[in-house]
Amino acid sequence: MCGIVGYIGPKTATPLLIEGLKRLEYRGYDSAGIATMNGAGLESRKAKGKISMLEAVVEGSPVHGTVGIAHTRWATHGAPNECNAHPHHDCTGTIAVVHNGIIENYGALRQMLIQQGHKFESETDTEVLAHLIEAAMDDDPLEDAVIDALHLVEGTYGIAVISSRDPDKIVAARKGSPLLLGLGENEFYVASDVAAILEHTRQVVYLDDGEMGVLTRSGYEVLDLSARRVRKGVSRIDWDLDQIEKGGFDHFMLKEIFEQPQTIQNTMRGRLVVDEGFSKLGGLNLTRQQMLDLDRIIITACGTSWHSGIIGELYIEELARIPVEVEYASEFRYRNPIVTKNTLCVVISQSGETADTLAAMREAKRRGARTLGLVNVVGSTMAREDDGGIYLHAGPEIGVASTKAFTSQVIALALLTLKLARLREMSVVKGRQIAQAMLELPDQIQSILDRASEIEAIAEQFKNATNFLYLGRGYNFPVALEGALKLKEISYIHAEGYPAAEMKHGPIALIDENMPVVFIAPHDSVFDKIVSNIQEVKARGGKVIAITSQKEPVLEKLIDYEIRIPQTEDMLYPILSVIPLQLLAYYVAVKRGLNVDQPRNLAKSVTVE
């Protein structure tokens, strides 16, 4: 959720590090700060709000140096505010940390610290670090300081710390929060996500849970919390920093939404059969027999990956014919879910990053499940961690609410099953037709978007409404669930989605001339059933938005609006109907003043609980 990011080389930090901050803000925060190295000691800057709120403060009273660490702090423990916002210091004020993460114990470590005569400043648990490294610090260097102060905490962690006492050095640890490091032309970098740094370098090394870092002019190292050397990888990153830029368009949210043309093609190729009517999926890593012989799948998500699980499950009971079930993943992780050897774990996570969906892959590891990540960022926990996997390849997703890895997911469900589904009962006529309509699913994407203001003229109808209800039945209904997200996300309406028939059971009553209806109604195999609850809501004097795949006289009477999408699989509207509600919702935030791209309490990838 938070934004770290530090340098040690023989460049001026401060420019470098405001930069890395800015490539974060995506992950969402509320304050920022920094410290610098000056060659006389510590100095460190701090703002509420936005970035440039720092930048002014800096630029006003300036850090120089060639170390130094930063951060984009998202509140937890205590409020968003100058004095909480990172870095942290200790009582010589020789030490500044940058923490992302919750240290669990950390009422009793500060009480204790208090009883030492450590003073504290903040409301944050993260300043409990900066004293811990103090009290052990004593003549060492640094990183064995570091290591005493952790062995002492319980929670989650990624850390990036100097002292004035070790000038020279950046200490580098994590444990559920991700932290990598950078490798330049003698300099080096640790952030939190590398879009902070893919400006500077393309070489990085991820940490492990238990590991640390240590950066020096010369070189860097990897230790255990033992101190013992890790031999580590480097890996290489192969996207581009254009791909994090908004390309002409006003938000990310819009540019993303204007790729999942070319995203789900990406997701799709190499691995779409279409003359077999079959999958290739090489990072399964599940034999033929592994596969006849699952006997339950579990799909566990959080958010909108939650909602493309549920797709995933309607996709694989119908047509592979194997019970699934669809779990959020912070109530997984905390039940006694029954898992056997044949279980599947199907984990879906943009970032692969995210706590929940991490901890209740390890669960369902532990108690003997095979598991398999579907995931867009490669090198992620969750990537690293999994059994086997499917890669997204939807490219970096800076907008805060999800569009393209939503769809991406579903295509990539659409894929498992069709592997799954034609080694038992399908037939490979029934795989050909599906496989075909796969193919054609981008210039079918790109005929709707092509169309787009159509849907911001809707837009601008109810762009003042505070209330919205979204409706589908079949593998739509999780379409209405992400429509009315989307909405909530980026616009601050209340919206709720729900099977179409479900209606009559409550929401109904909340049906005036005031309430829009968004109804996914395709001409699909539960057509027919729609229009009557369409007709439930027009009787009421509801407002009715549809979502429809042909001209239908019997809806000209009862829709208010109609926005149009091509025909295809009942099984593959919802690849196309989420396009509509993905621009509506934009259009109507955009239109409301708000900010898109970085909407209010949320972050881009959740590693905290």
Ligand code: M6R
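Residue numbers count along the first chain shown, from 1. Keep in mind the model is a prediction, meaning the values are calculated, not measured. Under this definition, the rigid core comprises the largest set of C-alpha atoms superposing within 1.5 Å between the forms. Compared with the form predicted together with the ligand:
- With the core superposed, L16 shows a C-alpha displacement of at least 2 Å between these two forms.
- H99 shows a C-alpha shift of 2 Å or greater between these two forms [criterion: core-superposed Cα displacement of 2 Å].
- Once the rigid core is overlaid between these two forms, D139 counts among the residues whose Cα shifts by 2 Å or more.
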The other form holds:
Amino acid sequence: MCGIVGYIGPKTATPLLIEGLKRLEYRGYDSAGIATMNGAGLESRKAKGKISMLEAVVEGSPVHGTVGIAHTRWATHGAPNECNAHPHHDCTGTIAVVHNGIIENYGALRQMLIQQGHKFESETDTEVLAHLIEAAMDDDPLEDAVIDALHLVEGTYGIAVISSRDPDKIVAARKGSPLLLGLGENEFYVASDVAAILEHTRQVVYLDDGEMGVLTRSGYEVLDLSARRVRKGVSRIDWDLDQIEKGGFDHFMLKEIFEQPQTIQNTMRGRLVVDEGFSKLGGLNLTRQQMLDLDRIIITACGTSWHSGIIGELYIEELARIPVEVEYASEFRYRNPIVTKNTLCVVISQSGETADTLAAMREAKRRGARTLGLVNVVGSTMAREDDGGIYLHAGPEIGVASTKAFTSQVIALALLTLKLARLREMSVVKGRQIAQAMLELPDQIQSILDRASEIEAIAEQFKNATNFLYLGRGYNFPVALEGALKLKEISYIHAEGYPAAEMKHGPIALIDENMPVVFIAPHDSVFDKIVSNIQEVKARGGKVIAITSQKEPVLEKLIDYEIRIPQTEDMLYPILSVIPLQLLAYYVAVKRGLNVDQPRNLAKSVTVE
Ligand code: M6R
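Can you give me the structure for the form predicted together with the ligand, which would complement the form predicted alone we have just seen?
Every chain and every other molecule in the complex is listed next, the one we just looked at coming first.
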């Protein structure tokens, strides 16, 4: 998500920091900032937009010194503007902090600090860190104050801190957000990503969670949060820059597929109340009574986001018993839809900028509906204009084919459903059962990813196919649509997703020995039904690739290739079953020699009608 770089040594810090930030721009950005120690005190500059904007600001109004920290932001709390850009400062202007991650208890900490007389300038969670360090700062070294502050914080962080009260030092600390120290010739770096410092050193020390790096002009040390020294090994980086930006993966799409154990955790973090089978959704902006009064929900979106919307419809109708309609945004905006004051219009969008979805949201608003955005990009137009929102926190998605945004959208819809359903008739026992199963999903996704080579082998068999059918039922019908879309987008193979039982009303005519048919057939409540559909395909010579969740003797003679996923609650299968389909599409496209991250004719964000 965001990026951090810091420098201490004999050289002027600014050009090194700006260059480091540019190397991190691929991770996404909406603003950037820099702070240096100029001998007399701290100087900082910030700018909204690309790093080149910050560069222009610094050119016009330079900051000086040989110690500094810098940050490129991809907003999570607070709009993407200059004020919310990092570094953040304490009241005295003697401390500067850059931060990646999310401080979950920042609301309570901010209140506490305001009561103690601290003045806040931004809307960010990060600013509490600067004030906490200020409150803890006495004549002891900076690292002691940082340790005291971090003991009060819940959530994730990778931070770098400088202070004019302990000027020849950078303190960096990590919990749940990557951070490393770079070791140069009489100079030291800190960075969230090795790309930022690769030009200057290949010797790095990776910090682990609960560790802190203290960089001075003469060396570095690593401490734990009890100020005890930790012995760390030095690693050598052999990758080139392109490999590093993609995290060692060949493509952003593959990197993003493999990020999903982490990204769905980020979507759930701080929101799932397992014991209560409930969710806390701070941005919903709906009173309990407004939620109880809802008589209709319209979900509107495009593409992959529309597919997650169909899963949302199934969730909400099944568990919260509120009627839901899912509409293509491009159709909704030109219809004459029935919208009442008790209608909630849920818009789903990775980018928050898709023209059709934005227009549909505005139309629903104009007709009196309340709007709720499930959006990934913080501060995007939809996120600014909706009445309430649930950010996905999936991090920047760069591959044009959406992957991690989809699973985060489904998680966000599950969280919304828990909230609405528990306010109505769903029991705590049922809610708890779903919440517990949700907690297991990251490890379950990882176990599928660990067997990616099996899916690659299947892709090898079908890389020259000209058509594919994807069939699923119930919660897995939208996954069939999503699997087909993924394949079409990046491999240019014609693919159709269908409800499995609908196949006999037409598409069955397509089936012959050249037709691969992907069945999403986990052991859920419609398993027996889908077995019949598999038999129908097999009887006509189709090649069956089945996604299953346990050994099924009944399928043994019917399927040609099996991809096993772990067992979960029926409603959560889409989050697991989509993973092999993303991988299948990816590997087929790679084997056809195609540009996976930028497929022809497609844009990441469709901002035109
Ligand atoms: O940013 P959005 O979620 O609003 O984008 C919607 C669609 O354009 C998007 O999902 C598109 O279908 C993707 N290329 C799918 O992989």
